[in-house]
Amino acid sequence: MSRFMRGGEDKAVNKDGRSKIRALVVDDSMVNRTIHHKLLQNLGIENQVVGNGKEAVDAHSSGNYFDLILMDMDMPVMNGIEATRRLRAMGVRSLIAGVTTRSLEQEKQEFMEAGLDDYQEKPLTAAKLVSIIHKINQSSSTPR
């Protein structure tokens, strides 16, 4: 089964026959949520935003599926490291990209070990986002 299928259901498809990418933005900063939402929207990517890791876990628990999760590290209620661990433990196979202002190697390593597929320092730019999306497109035919 492709990583972009869930429970036998195919992803939505664009008019040109290509699969639509769905993303989840997880960040406690309204400014960052808005910027990331608009960057994704400008690239034609349907996306939903939540304010902490628990909300991200809850979104998946309620049956939503995302191809890409942009995960902040420092958030109240549940941080990005714990949320990433829980999502992976639930079997979530989405590409999870950590997006944070933290640059200490030890913190980055802990975040990666939680189950990240990619790590980007803020600010997230269109070029960084295209790089992440390219990884989705490269692996869309390869099961994880």
Given for the second form:
Amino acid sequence: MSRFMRGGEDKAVNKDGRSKIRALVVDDSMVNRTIHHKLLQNLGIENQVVGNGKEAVDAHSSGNYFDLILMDMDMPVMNGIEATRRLRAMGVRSLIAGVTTRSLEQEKQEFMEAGLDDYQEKPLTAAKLVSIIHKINQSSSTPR
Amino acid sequence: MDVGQMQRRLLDYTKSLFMEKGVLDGQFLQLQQLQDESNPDFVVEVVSLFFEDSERLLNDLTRALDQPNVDFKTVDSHVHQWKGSSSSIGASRVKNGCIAFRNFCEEQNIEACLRCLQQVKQEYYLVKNKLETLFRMEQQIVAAGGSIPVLELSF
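Which structure goes with the form predicted together with the partner chain, now that we have seen the form predicted on its own?
Shown next: the complete complex, the earlier chain at its head.
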């Protein structure tokens, strides 16, 4: 079974052997967008950043695809729960990881039920990110 | 003071920021580990964003709590944001202040919220002051031709 691998230049490759996993960071906080962007970049992951759920949905126009979406929960315009539902309804099969400071089981449950593949409490660290990335290939082979 | 003395002073000062009831936690070390040659000012950039965020949130909270009919949902939303950004840079006492603040928002206790605002404001200015001192010390070392020593801490 193919798994997440690291390429020869210590760059991430996905299961199809394409170099550079592509990721989308969705967070209304510029502090978090900057940190998550750098965390991904340091792992060799090409990534874009947007500031709310609507921008995340719009980023998928014209057939854009991301292997990984890091989704904050609380955002203006469209929150993470609504954005995740919309993306799944659009047929987006990317690994979507909820990344939020919310810790109550009920809040986590609602977010998971919207269509997440993983959930991590902020602050995000390199170790948490690697554990998310290891699920990319596993998640994409799981039917929805 | 020679470069070696400056570096030792910096290490001692940095350690003091993490000591018991210190202003920073391990998340700040995560930020330092992200800094590299391609982004040598990463920590200063992120912390500057945190300062800008915090000033804005402080103003928003002061205004929100000054309304004749306080909208606790709005207050809570601002505190939640502040909790998030402070947690992301490792400003643990600001984060903990925000956690207490949110509890009082839930209770809709205006007096307690006002006290919390003052508390978080004090913690914020304390960590701001300490981080600005840290960055100044680093700049002095670099200006003297030295390199910034790496602090090894385990959490």
